[in-house]
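In the form predicted alone, a lone chain appears below as structure tokens.
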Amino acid sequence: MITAGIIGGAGYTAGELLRILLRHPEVKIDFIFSTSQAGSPISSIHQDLLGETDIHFSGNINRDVEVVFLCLGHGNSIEFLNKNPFSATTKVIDLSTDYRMNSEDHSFVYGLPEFRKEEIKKAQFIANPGCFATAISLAILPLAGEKLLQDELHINAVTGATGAGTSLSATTHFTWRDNNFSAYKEFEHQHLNEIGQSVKVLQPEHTSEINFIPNRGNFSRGIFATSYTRFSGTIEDAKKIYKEYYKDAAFTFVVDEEIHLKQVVNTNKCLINLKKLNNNLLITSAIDNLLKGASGQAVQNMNLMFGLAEDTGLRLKANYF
């Protein structure tokens, strides 16, 4: 069995890793570390598990466990792994931005399984990509294998509620939320930053603009982006240019039929629908923002560092209903 803990073990990514981890067959919770609820059982928090489990928040570290998956705000795992450090053969999966873009500074991998798998099994450190990010990526990666991208790119996506995190703001208040629909970082979105870095990976002549607007929905969870692209070739070339690239997905799929969020609810699966209308590629894709553009894709990359099936303990099922 897999010895794992969780850092910051209070929050929505935190409460969807636990679901997944707890019925893991590999795996064996070691701690769930959390400074503001130490002491309290953990379906206090996480209604949910109530009658799941009867573990406890932890206010102490195993340094010597053998996974360990970060679930801290932005800004704060940087600072924790330096405070905190961890075995030698410790393996850290970071749920934040500290590690997403490539530098000297660390060894973390990019964690997007379909695009870095190889990489993912031997590494100790995983980045795990954001959903926005996930969402996009998976999208038009495709075609950046092919060095199709050779004119600007225009996404439109929205993401549920819980994609904001457990804090109140304003625009997270049932009031402000329910039955309303807005866009917010409009072309700087922090998440544009990964795709670019993923993109010119595989295609390292890209310079065309990539052009994000963001949106947040009246609903809890998923994300579902439509992404737009000239395209000289047909449909048929289209989707067999992403059906050779995602061949080998365990959780991706390109579907002949319209798409939609429920289902991919409650899942970790990533679905891509293809069309070509005049010139431009139209690519639309819908995720769980908290399983495959989080915590599932977390347990996931947990997987194949461990040498496991990929879908190992992530075969989960949409509430379609």
Given for the second form:
4 protein chains.
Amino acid sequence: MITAGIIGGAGYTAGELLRILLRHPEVKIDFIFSTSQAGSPISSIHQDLLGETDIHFSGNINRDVEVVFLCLGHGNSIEFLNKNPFSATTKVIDLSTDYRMNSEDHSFVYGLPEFRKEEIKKAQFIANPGCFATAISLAILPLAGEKLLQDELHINAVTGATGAGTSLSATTHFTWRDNNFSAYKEFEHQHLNEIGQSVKVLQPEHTSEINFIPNRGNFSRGIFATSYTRFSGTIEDAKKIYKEYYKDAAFTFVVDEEIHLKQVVNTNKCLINLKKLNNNLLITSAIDNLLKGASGQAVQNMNLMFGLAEDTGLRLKANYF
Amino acid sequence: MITAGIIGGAGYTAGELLRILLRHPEVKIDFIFSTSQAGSPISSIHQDLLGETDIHFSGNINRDVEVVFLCLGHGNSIEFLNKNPFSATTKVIDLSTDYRMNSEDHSFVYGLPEFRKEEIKKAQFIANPGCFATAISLAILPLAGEKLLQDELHINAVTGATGAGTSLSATTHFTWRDNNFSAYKEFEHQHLNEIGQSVKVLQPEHTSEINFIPNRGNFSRGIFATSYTRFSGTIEDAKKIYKEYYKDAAFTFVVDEEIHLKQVVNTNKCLINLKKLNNNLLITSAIDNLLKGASGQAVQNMNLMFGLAEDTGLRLKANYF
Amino acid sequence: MITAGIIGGAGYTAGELLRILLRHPEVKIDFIFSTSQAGSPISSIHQDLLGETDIHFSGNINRDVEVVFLCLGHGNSIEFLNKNPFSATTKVIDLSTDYRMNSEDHSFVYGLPEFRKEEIKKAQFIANPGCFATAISLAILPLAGEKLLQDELHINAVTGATGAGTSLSATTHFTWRDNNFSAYKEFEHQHLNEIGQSVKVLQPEHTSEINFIPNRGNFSRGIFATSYTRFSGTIEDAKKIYKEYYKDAAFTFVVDEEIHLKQVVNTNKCLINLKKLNNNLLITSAIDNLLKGASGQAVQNMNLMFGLAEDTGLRLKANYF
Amino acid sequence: MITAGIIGGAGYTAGELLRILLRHPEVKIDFIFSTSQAGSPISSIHQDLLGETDIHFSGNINRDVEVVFLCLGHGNSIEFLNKNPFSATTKVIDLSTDYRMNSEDHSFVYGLPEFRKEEIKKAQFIANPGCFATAISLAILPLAGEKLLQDELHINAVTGATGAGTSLSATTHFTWRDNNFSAYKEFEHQHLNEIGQSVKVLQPEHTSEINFIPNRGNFSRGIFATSYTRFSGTIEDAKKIYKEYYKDAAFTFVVDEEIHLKQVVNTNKCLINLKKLNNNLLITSAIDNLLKGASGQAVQNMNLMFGLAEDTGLRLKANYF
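Requested next: the structure of the form predicted together with another copy of the chain (the form predicted alone having been shown above).
Shown next: the complete complex, the earlier chain at its head.
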């Protein structure tokens, strides 16, 4: 059994990690570190776990665990690792933005398995991608992989309220969000950095703008994205490229049917649909922001790092309704 | 034009008052007092009013307004009035719990028009009823009025998230409340006091328990209540009693059809449906908690106090969908 | 009092018309024609009207009413008017798509008051705009009016379930739509025709594509749209253009604050916010699809046609929560 | 591997069965019989399964499967089994109401594991309980088991829209149900029969009324129930009785914390909370109507019948958000 630790156990991504790892056949949770909750049962925060487990949050860290997941606020992982070094062999999977941009200062691998599977298998340190970045990268990287991006990208995506984190805020108050819709950080969302970085790896000469409008939806989980760009080929060309790109993907499927968000909610899947319209290729993609967009992908990375089948512990039943 | 002031302008009930009074043909809003928002346009908080009005929150109170509405937190109205006396003729409508229980210490009239219309017309001070208290009192007072309560009452009601106020809390976080349901304060809700007081006025000898379970629904507005108690008469007897009781009511209608919540949302109406089942009379009632359960009823009381038609400014279009 | 008839009274737009006209101070509803519901009270379908009115659906048409609203399915208005001629002076407001495209075959005026106010005042026949067309036209016509469209338009909009009509369908089943999101008719929505027609009137030389992706949101009412296109001016230039264009608009407001959908739900308003980002002007617009996008706008047109104040009967209280 | 067949594969309960059985380590799905869908991939109906399976609906039945699940409309199972006899050893689990009432005409065991575990282990034919019946029986059977029911029971429960089945109906249209609430079949719900039957088994002398008001909630999945009745003991007495009754239950947990619906959605769990208030014991219970209330419980029964660990294939990750 792989011993695992979780740092920062009270948030959404930590909760989803817990839900997955408690059912993972090859993992034993060693500790869940939370300064604010130390000593409390994890079911006091993640209340669906009542009756399932007696694990408690801990104020202590075991530096010799085989894998540690960092579920800290963005900006806090670097500081945490500096203050709390792990053993030389502990694998680290960071769910924050801290190590997503390549740099000479660190050796974290960008943990998008469809893009970096071989590097992930050999990595000790993983920077787990952002949720929007996952949904959008999976939509556009196959084109970049064939150097077929030839113009601007136009992307619109909507995320559920869990995307805003557990803190209470005006836009996550039920009375505000219920039956509401709004856009935010238009053209300026922080995930554009990691998306652009991955595009550049595959098609360095692409310099056109990636226009991205994020939206707040009145649902709890999931990201639904539409991306389009000029494309000279046929729809058959496009499907061939995408199906080839994802032929070994464990969770990303290119489907002929139109898709909708709830097909993927509570799963680690990404569904992708393609349409050729006017001179554009329209790519629709959908993920669960907390799973394929965060904790599910983190476990997928762990599975790859430890040589397990990629879907171990991740064949999750969709909620669907 | 009646000059009106609002004390505590940033909450839900103040917002609804504003929406109504801005369209009320006989009212001129004199000031909206808010210490936290003084100087800001009211549309900075009540953002649907953008484009409709330039009124600003004020840090000053005009003690000579003809009517003042107190939209303060429960417990704060008494203190506020002590520190801020109004003119000898200013009518006061308090939306908090502070003056709802009759007492020798004050002369506030309980402002449920279906129950106390004549007193309200002559009153200077009104204690506006609670939202659950309104929905439930309207369901059971006709029975008490005929001294037909003969056993325990069994009441279950569900309220929307606006019932919990504007403050952010765990149970009003969208991710918690969306698609969720829960009960709270079972048998112990504070509105039982005012309900019991009104029952006692009509049927002093009734001493059986009023059992009330409030619930949190995953919607924003409205209260839907089912109340039942032993009843020896026929359904025709019951309908006759209720239709007689509400024959002059401006907003409360006894209907033969089964009812659902959205029939009354965004209106000042109360719909009531009756069924005789086994030996029980089942009374189903529905209101908008912020209108008939708060600000709409406050304006209805104001209309009565100033001799206006009871529905002036209150013929609101239901949202319905 | 203006006598009004409604043809096809059982759908959403007819229901909203009824809700407005019943409260309109200058209108008397003469008949509500419905073959399927003739003889039933309108409150049997529009159940929020219980207690408010005793009007019944009628199987007869009064051809001498002063104004008639056609709330028929798309494609049925032409046939209906052919079979059922009205008096020579009856004004006709058609809510379907049938007469929206200009043609030598008819003399209907496109009823977007912000665009055609003077023609509407003099018109006898009005083609009421589509809901998406209203939200999008109001976002882009000020640019076209200054001949400033210089490149493609990129538009993404989301509509509530009422946009799909009252018929039951897979995508309006609660269990499908609740907490779901999806796109449809990408680049091919039928409202592109009327949008394009209006743009061409103002800026005939604009030939670039109008790319529009409609989405199904998991809410009941409203349209929220983001539109962007290349723009060389400053944000101040843009605001000046838009504020000038809408300076006489009764319901369309250009605001400096970011907007969200519920600010306009249950009102006849359109809110517009502008941002300059990269080289693009981003225009965000929001309306209620059943009001400004259908029945509210129809009454606004009626007000203009009869010389009434444009907002008569339309100063609706937002639901907001 | 246990070979399994599903009869009537297009509905909600069949879909949930499929989702569970496809992941069940000891089951091989032999066929999914659907006359309406024969030949189509199951992912054409249960669209979240896209990418996961290529199984198709079949027009043929294999009479030699080891277990068959009947997911037919209520009233159709008896007729189906008469026309389609299975092998002498095939175990049958019927999800309809057809065999839930004990009778000399059949030998189906009522499949509530917490109530009939030993009989289920030995049974060949199982009548799977109704969803409301499960939530309510689990709330009250421990009291009946101790012969402590001494008066009427007062039960209020709310169910999600999946409780109404896949057919489109007025009350499952999104625009009706969204943000709405209503009661139905008050005191007359058909599940009262099976609840009463189980109570009678444990406490035959209990003759007081079981008053039950079902409600339609504006969520998709789950049942939340509050039940109360007169109780002379202390809260400690009650907890002891309930914890003893459920000490071997695989999925039913008596917890000290107040509960809410989403703790159990997408799981096979039932959570129960107890309070003593006035002279009443209040029992709050929550289940997922499609899992513990239908397909999950069916698989739980199958596990018991085949000697598997009761939770095999049923340790489902809650959706929670």
